[in-house]
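In the block that follows, a single chain appears as structure tokens, in the form predicted on its own.
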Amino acid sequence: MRKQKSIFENIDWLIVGIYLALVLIGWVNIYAAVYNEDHKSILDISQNYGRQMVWIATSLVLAIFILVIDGKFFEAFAYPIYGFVLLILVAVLLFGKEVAGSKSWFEIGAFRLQPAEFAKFATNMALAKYLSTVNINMKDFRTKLVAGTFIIIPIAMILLQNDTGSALVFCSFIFVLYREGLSQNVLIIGFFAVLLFVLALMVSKIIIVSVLAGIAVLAIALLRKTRKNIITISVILAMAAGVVFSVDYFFHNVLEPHQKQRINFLLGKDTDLKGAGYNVNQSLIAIGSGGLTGKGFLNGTQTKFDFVPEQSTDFIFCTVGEEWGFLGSLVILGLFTALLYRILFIAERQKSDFTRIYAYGVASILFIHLMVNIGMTIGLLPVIGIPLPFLSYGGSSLWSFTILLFILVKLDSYRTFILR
């Protein structure tokens, strides 16, 4: 195997360019989100935008460090890195600081670190390592069990930290498993389970089960009345009914009060615009008031007067919508779309199975973050508190997304030969 002549050989500069554009746009909008007359300098490290500058600088150092490392390192040490991150997740449960109800942070002075963010790329590497192993087949039950275990362990640890939003992101790996041969029936079952869950919160459960029973009877009548078909349809009906009747228990005994309030608001069962619906309502006002071209840089009234909570973190897209309008929002979505498309293009040109699988993991994680974050700012999804990649304020998220992406950039630079 030949060696690279330079760390910049075969680097995909389009990905790097999109990354830098998004990070720079994020920094400017964080400045706008927390701007005040007493702190005008964008380099003021007492403010979020000044601290974000430090995170950006250190992220670039991390990116260069990753590009310097031999590409074989990431596959060779995928399991040890995964194990180390799991230990950190245990440590934060024991010694972490509780912030906003979640015990998911290490705090040293003004420095905070959220291990759950780093579990994403570590899980992605471990999953890619396992699925790229010789003789692994997603049709085998053992393969599904082991792959599922890699994903479920960090989910369980993060749920114990009371950080539901971060835990849900790990569901994105279902797309990776599907790409590697998982039956589409799993996706279909998952979709209908979510649909039944939502319907059970809005419609009488007796009505839902009655409709399902009617569909089952019709299916039996239309299909061949074999014992196998009747048993299969009956089992599906029983499982669907089980999901419907378990919703109340899950909703009232598993979800936190604020999570229940947000779901009720989203479904129209709670219209308290000063309570659970305040964030989303103010977010919609901010984005809607931007119109086509926006109010202009630093001219957003919702932004300037702090009507939207967490506007530099979870709701950073509000600032984009208000100050840059529909066209500015379209630019952001266009950059993310280009990034996702490029990652998928990179995935399919690989000779290395490990790199291909890892690339699909990167795309899946970024897609879920993008969909959920923007979905919650425009009222299509409940507020679960996850950042918009590269734009939201926060060192942990920016570091983790930088590591996630630049490991792929490094692995892709070896695309002309297999990493073995």
The other form holds:
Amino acid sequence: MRKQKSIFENIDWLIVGIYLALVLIGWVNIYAAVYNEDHKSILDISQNYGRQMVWIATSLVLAIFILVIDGKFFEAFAYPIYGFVLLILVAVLLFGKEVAGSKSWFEIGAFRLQPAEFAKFATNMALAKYLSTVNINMKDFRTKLVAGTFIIIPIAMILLQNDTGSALVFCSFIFVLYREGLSQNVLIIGFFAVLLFVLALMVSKIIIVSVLAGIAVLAIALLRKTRKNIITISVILAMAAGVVFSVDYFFHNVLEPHQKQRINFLLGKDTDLKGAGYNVNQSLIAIGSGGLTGKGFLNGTQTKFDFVPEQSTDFIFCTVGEEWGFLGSLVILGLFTALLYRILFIAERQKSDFTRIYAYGVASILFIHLMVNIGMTIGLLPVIGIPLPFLSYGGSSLWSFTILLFILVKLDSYRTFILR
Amino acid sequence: MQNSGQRFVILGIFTVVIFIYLVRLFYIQVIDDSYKLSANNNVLRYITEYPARGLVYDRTGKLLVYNEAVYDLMVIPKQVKDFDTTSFCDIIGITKEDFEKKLKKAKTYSRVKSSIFEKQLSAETYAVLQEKLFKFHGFYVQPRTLRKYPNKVAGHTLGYIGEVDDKLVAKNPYYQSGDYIGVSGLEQSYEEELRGQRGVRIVMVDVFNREKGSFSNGDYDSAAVSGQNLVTTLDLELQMLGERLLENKIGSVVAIEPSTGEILAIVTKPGYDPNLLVGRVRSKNYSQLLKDELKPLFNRAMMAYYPPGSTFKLVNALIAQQESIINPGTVFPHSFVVGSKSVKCHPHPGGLSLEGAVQYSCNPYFCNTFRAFVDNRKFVTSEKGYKLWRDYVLSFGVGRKIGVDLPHELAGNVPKVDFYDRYYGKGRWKASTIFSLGIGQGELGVTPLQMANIMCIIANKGYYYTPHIVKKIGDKKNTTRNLAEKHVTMVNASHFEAIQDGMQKVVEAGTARVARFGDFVICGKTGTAQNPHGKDHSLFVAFAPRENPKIAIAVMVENSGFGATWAAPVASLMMEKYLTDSISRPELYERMIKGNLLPTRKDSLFKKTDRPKVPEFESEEDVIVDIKTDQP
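Switch from the form predicted on its own, shown above, to the form predicted in complex with the partner chain and output its structure.
Up next: the whole complex, starting with the chain shown before.
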């Protein structure tokens, strides 16, 4: 193996460029969202926008540090890093600080760290490392079990912290497993399970099960009446019915009251715009009132005057929508689309399995954040508090996304001289 | 490179989701406009800038109505923090229970929007409160103005303002809930001139309703335009004198400048201090006034119907002269007999011509005149005769609204032919049935304003200008009503000479000698409006001086008996005051203001029915007064 001439050799500048663009757009929009007349400087450390500058600067240091380290480090230390992060997740459960109902923060002076953010890239590395092991086959039950365990452990610990949103992000690894050979049925079953869940909340359960039974009978009638077919269809029907009838239990016993309200509001069962629907309604008003070209920089009344909650963190997209309009939304979604496409492209050009799998993980994590966060602000998904990558205010999330992305950039820069 | 087909599935899922989001964004941002409206509703507050209402002056430039600043205490419940409620309640003078109740009410309305906590604090209360206001988070003060009447007179004429009701808001787009509008007097009739033009200031507020500066640099703001000031025709000194003279009496005075129709004074008693109907005490005081047995809210000067009594003999004689039924030399026998009844008269020299008949107020003379007119063959039937007589009367501004620029004027009553047809049967009545009209009794109902206007007509010898109360609007002459139009009666000027002669004699040598003062030639006529329920109403009408008259006046004092006892002195003192700016007969003045003619409140003689009739609708057949003969 030959040595790199410089740390910037073979760097994918397109990804770095999109990253910088998103981070800067985020900073400017945080400034607009929480703009304070008394602290007009964007560099004012007492305000979120001043602090975000610190996070951006430290993120860039982190990025360069990652590029300086030998690329083999990440594959070699994937498991130790994963283990270390799990330890921190345990620690935060014991010593963490509770913020807004979630015990998921470490407080160090004025700054707070959210370990769950770092669990994302750590899990991604560990999963990539495991799946890139020679002779691994996704079809093996053992492989599925181990890979699943890698994902389930952090989910469980984050759920214990009462941070449902972050836990949900780990579901995105289903794309990675699928890419690596998991049956597409998993995706389809997952999709239909969610569909049935939503339907069961809206329509009478008897009707759904009757319709499903009808479809099953029809399928059996049309298909060859082999024993295998009949058993398969019956099992599917039983599972579907199980999902439908467990919805109530899940909905009432597992979900928190605020989560139930958010789902009810999304399904139109709860129309209280001052209660459960307040956030989404104000968010929709902010984005919807932006029009084609927006109200202009610092002219967003919905965000600047605090009608939209959490306007610099989870609802940062509102500021984009309000002040820059549809064109602004288009630019943000365009940049993310370009980023996702580029990552998938990079993934497929790798000779290293580890890098490819890791890249899919990166794309999946970014995608689920994008989908959940923007879907929530435009009223298509229930309110789930996870940040919009690179744009939302917050040190933990910006650091973790930077690390996540720049490890990929570093790994990718070795693409030409790793042969396996 | 295994499983490379899956990459397209993943790529496809990413693409589809992002595409759905873009479509959704395009819809809510570009196609659906409702969110823009909601955003504006969230952030924009339209703050009304109230204009100062116009001031009102008397004819000499003295202030009658002005604005006084008061302070509405506002509250934004969400911003209220714990504080010393006891001292707070002490300052604004409410109990702790009131406080809780008011705060709860404000919370029910909105937690973040401001609502009125306590209306119209006085400047004194505000001064105390202001010092401590910083301790009471969530409370602030919004200035408003209240009407103030420094002289406490002419309450009915000036009127009052009140909050608009929902019906009006729905009907008239200018008004918004919470606005004030004139609801009586000239506050009502000159509302559009007085109110000015509201301004609006658009401000932006944040989620806690805190002001965040003006919207679009105030480009859409508009300044309030103050209302126009009014100069009235009233003479404050005369008005005050009139109110003092009628203190402790029931009655009214109307004084008009004959050459212009300008109302110099318009008094109705019992009245009220207009300051009682202002601000937070208004509704309490209003209901108290409404309950008062003496009906202080009732504007007798324009709404009470009285039989005009002897004063109407003048009109009767004028009409008869015009139709050549009589002339100044006509003499009637000193009797008027209908069936078994005969109209009585008091002792006076016999063989009177018109002038003497006026001087001595001879009842038979004017009953005969009336009969000679109505039953005259040249009109073929009594109905036709009466109809013509009635048309004449109406041309004197009686039996119809004369169009004064104040609300609630009533028409009075001069019965139509139909009325008698219904009452007696068609063709079954003639002059002898209704002769009491000839001496101002019977079904006639005339308001004091109309009586004063008749005096203007006689003073002017045949015409009048619509009596009115507002002379100038701002700096310009009042052109909102048709005030310059000369209303000419159906009687020629030449017929007035003999009447004026008689009226002059009334004062110089007749029933109203008490009315003389100085060297002025005064024309007057006493009257006694018969009151079947109690003592007669005392009435006096006059104008002075005879040449180039400056003031015409009608005075009505209820239940005071003979016209010369109370009404004539009041009229005389007022005319003297107006013409000479002095009172030369202090003992008469003393006697007048000390006189107390009010009934003791529980007096059984004084039931509701004894009050002047308040017609509930405006048809002319409302008022029927018992037909009786005149006893001056």
